[in-house]
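Single chain ahead, written as structure tokens, the form predicted on its own.
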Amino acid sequence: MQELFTVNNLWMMVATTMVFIMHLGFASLEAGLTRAKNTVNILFKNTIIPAIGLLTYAFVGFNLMYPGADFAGSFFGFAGFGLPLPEGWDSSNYNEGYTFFTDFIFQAMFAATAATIVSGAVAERVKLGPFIFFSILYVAICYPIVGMWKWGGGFLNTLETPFYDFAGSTIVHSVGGWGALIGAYLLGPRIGKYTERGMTAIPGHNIPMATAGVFLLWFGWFGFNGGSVLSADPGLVSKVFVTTCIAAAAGAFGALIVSYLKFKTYDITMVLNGILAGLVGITAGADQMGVGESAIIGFIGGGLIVFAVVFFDKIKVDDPVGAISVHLVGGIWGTLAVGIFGDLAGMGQFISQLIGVVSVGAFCVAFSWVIFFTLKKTIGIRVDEKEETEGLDINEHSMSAYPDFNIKD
């Protein structure tokens, strides 16, 4: 029916705009959790990354991720450059739920997320030029290839028990998390973060901005997960909305309880990241879980974030916004949870989920290491000590986010 096709397509476009808003959420969260002297730099990266994602996905990424049966293999496929229109692209002949262009633009909104995750982890000391170069390659090549392994019909989708990742706990979030881990490790910590006296907290300059960013991300996640139904099916979309929201709420309490027991204080940054961890965790199986299972996944995810933040500080991997803890640890947990809870739970499914986590992780680590290490040994990836101390805004952008105020480091 034309009416149903129109409704499905309209919901997909609405979901696309909600995912787009998430980029503002990432920008606000990262800027709020870092220092004032680097605000312009954070906002610049989070402005250029969606542009990188849209352009690379249009010219390369979409056909790497969805090469079609004629061009697909188990590990790699490519249907050519650009976006050639298939016959019947604007009707249900292409797909009963959406047109070709709706399919592209919805998937394109996901593409830049991986590089955005990396941006937060390497904040306040990475050179802008090398970071942009890394982002182009990561979004154009790495993300579409691993996405093809599942969503494009690759080997993870053809396992005896197919790997399952509904909206991208592994394929989107852990991809960004692995890149963030390698980038933060090769960059080294910020000046003054780890000293002979131990770890020194470097607080963000604008907690209200960070809080607003998390609520924007929570809002956008309804489109992120709800749009991944790929239709306006009332039962399934409403279920995904509920499981998504319950997991986020439980994540807040998981982080609150664990952080209070550990630090004896009510830490808003832990709760904010706990919400995100719940959202990342439920993303792999949002359509397969009940309310209770969503709450358990979110609660455990929020608690894990606290331990992950402490762990990465212990091994001196400096992540200013907790992106590695949220997206890598939360993504791995959410992916494995599909084999433990919900309609697909079972040992066979758990093993397939583990295969997916390990294979995607190995490829992303190797890809990220080659790029970042090569850049480090050639043009360098870190600003010098003077630039880092004065701030990236003045040295990389010749401007300040707050020109009427004196900025205290």
The other form holds:
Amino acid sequence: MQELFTVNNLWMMVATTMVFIMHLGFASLEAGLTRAKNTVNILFKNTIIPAIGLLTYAFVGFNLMYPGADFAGSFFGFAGFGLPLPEGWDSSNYNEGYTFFTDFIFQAMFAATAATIVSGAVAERVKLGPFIFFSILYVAICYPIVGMWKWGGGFLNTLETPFYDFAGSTIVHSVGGWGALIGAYLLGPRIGKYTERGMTAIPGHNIPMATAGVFLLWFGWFGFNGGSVLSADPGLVSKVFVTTCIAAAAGAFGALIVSYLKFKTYDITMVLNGILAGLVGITAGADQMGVGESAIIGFIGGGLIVFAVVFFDKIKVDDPVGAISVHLVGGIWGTLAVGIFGDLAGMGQFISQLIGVVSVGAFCVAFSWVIFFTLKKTIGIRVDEKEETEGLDINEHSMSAYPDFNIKD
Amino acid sequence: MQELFTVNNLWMMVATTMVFIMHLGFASLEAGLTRAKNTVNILFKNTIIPAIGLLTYAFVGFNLMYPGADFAGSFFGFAGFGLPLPEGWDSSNYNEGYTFFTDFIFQAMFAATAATIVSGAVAERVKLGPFIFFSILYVAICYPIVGMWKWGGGFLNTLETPFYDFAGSTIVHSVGGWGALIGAYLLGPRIGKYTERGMTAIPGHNIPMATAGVFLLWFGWFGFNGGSVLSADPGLVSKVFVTTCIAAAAGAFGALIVSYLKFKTYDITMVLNGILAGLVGITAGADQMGVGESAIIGFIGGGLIVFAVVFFDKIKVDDPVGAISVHLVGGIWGTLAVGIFGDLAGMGQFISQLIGVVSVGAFCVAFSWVIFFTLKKTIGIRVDEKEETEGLDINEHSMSAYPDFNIKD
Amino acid sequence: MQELFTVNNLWMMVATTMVFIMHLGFASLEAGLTRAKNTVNILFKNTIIPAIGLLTYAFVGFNLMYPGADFAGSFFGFAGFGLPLPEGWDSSNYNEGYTFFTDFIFQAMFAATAATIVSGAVAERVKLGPFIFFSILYVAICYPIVGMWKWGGGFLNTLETPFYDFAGSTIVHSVGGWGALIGAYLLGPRIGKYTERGMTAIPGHNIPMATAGVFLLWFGWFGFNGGSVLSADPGLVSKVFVTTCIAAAAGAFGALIVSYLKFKTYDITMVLNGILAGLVGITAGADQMGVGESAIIGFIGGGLIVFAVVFFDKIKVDDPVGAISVHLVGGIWGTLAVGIFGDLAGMGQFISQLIGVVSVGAFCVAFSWVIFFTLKKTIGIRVDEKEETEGLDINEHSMSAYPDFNIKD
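Structure of the form predicted together with a further copy of the same chain (previous: the form predicted on its own):
Every chain and every other molecule in the complex is listed next, the one we just looked at coming first.
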């Protein structure tokens, strides 16, 4: 008993460290896919966001997301500020799989992810102060409320056919994706991105860094999905490892084939985003899919984001790193896929999945819009033209990411 | 019982994630030790290879390597396509240490390694399409057949004194190394490497990246060797951690001392490859060696690769990253060392080790030659002179790894 | 019994791998915060130091630090050279939490840290040979003797109110910090750092690398602090994870706020060092603090290092990466904080903490001074002016870290 509890808890703690590393993954990916003159700014955001996530989640988020039966409604609940240990708590009676503190720290690592996803889409033009303000509210309030709807026992969990989202295709990734969409839309595109002559590709300045970011994110996903089993159950966790990896690999091929057919070149950024789309796509049903189904979900997810990237450029929503395509489109796809493939497939499930996608989307869009729009009309959310052209690093941070090298324009 | 199974399986899963990170290690090392104009190409190969490895291993490799008693001969066996779970399988009856899915995913992470090793040796001049074609065949067919000879119960395992290869000095590393040798030989050296004035060093463009790669590979080796215990056995796994690290450290010093004596400078690339040579060298006998023996094996391995690098340059086999020296020479050394040092040392064992080295070498050389030679005589395996001079990134991928920086020539 | 032992040992082994990764973290941080012309030199040092640490710790360090009751005095003990397994040892009778080899390898990963910290402070001007000589002595002798005073049962552990240092704010970090202080002082500042016109900032050449370094160090701290529980105890390890992360996050904000108020800019290097200061600060009492106390300790630690960095520049001790501020000032702060906050707080404890800080400081200062001063007066510890100006890479290593790019001056 104590032994099994100790193993289960150990896995949840190790999974926590893996999810933590995803923040380095996001930092590397987003910095790599943007320009050298804005690198310090991106890194600054992605460094401060996990700090924000941990502190706000300890102060309010955890108790908003898991209010407990006494304090919860169907749409909102709150168990109070801070992290008071449950009365009479010791290391073995919190639940069967892990301690109170393990629960908190594992969940806290997820919390910051939502804002990190937004960070990529608004990169290279957002003002730092307002973005940090948005991040605090999004991580502290929006994410945990949505999370409570499903994981905290709220209305999505009590539908006749409960909405299913194993590790967060909707609850985590699309929450970030909706914020990214609203942020990128309200900010408008970067200078020079869409001109009368059409769309101009603005290439990322450091492909090795972006590549490392994707590998680190994949590594983190072992904890993100594997830890979402909430125990070290050998059969389930190992199955989740397999479905997760197969979907990632198939996502790489989906994006490779579609992008090669469309653009006649081997586009590494598409392959990298294809891997992520496969990972986001399998996240909702990683424990419900077989090997073949995982391959199909990943492959379609990878192919889909190539079209999504093209689509968002067509409607002139400028997303420098492809975050909306990966996390929103991929997240919706993965969530719906639970109604189409695997052990839960069926019309009833599909409709519940749709309800989840739409309700989470509506709330996140409204929440993001209110904050970003208010900020835009008051202190402003976008740096001025001179600052954007010269780069955010020199203007917001008085430094360059690479002072010993010459950076072009 | 369930508790111990859960711990054992947990370790195998965590080890899997560590071996996964080796792919980022290889990508970083190989990209760092080659030129900036070919960086996207290297990263592309090393990103797609794990995807190839996972998918082909699920489809055929696993069942070629571990055909099971019903389907296996001494040299070849096959249990069918895909990953059908063994009849009546559940999370506790597959074996004592881990589940079916854990077995698959741990082994699958090893599979891609073979092709990744080749990737480094053929870098900066190989055509992408043919290389991917080679990789698929090498990972899907060559590696699992050789693996079956030992780990799947084939003839190397049933020698009177069984061939011993704990975690794959021969079965993994030299398999990659032989492919690397044949590929580099058939491709010929990079333009400008060997001229009438002698050998020209072509320095790697990003030493921090190469260094990070080696640290990540070392990290991965905790899982590669430690996971090869196939359980969390405390005495054995911790011993393997110690022998592995001591050999790596001694490899650093072996290469440092030999290279300093030869070249009168502190050559970091030699130290980095010395660490890897120590790691490859201890891999065959990591569970059989004492602390002192590990230090000797690592030290000799590290020193050896300095001579090996010089030797391959002398015979004009151009290996940009030293992969043949590290993985082939280091792998042979480590395999033979099991007959010389440690608990199994003896003439009988040494001969069995030699049989393993030679038979695996013969098969891999033949397999690689047939594929690379056929490709060379048909669609070609080498990019044209203009493309090689301008760089593969711009020609095969229409992009640069560092578009915001000026890259020399 | 066997099950619990296996889990405990597994966690100690996984923690070992995390502490190992801290060496990549240090390498990345230190290289990122210095100039491109000295990058190979920094990487070389930080690659060879773990190798030195492992080999010397196996040969003498482990037996100096943990001499065992038979060989130990209050200030010094030694159980002999090498790693003879304790008589009658097998995988379950060494102690309750882990095997002999796990004990060695976990501790060995800590050992090299001390010298790595020094490496940052003396960067860009120290001669390689003398520095390696210093590192060997510091890691092999100074660190284990100090460690024995507390963790090996020496006089700091037998004070009436025993000195408390959970994972090494003093025993590890300030040991490194004192060596860093003496080294940087005796070397003198880099050319051009302090002139008659005042202090010149010499910016680090690669902020993404420095940022990745801090994330990797944070990751490693899960093992550094979490592993210092010396078992997988679910309640304790998970609590340590939480206090560690909260302190890191609060350290980021402490440094952000203080540096913004002082310099009116968002200085990412301060935020990065603030995270590290929070981590170093919580290390002494990670198991003794509540969530709020961890936040306070981290916040103060983060704020403190901004003043410390300014202070050391004022007294013209040139520390290129801020190592003295982070590890020495942060380490002292964390050690004293155990007497102020948490379960052990009290005047008696505070005095014991002070005794620990002072005695360790006195010994390390004397030890470092003797070695560095002797080296300075004999073979010299500083490269000549031409070499420093041109860069250590080209002069000591005959190569550049980035040969395909133009490096300014």
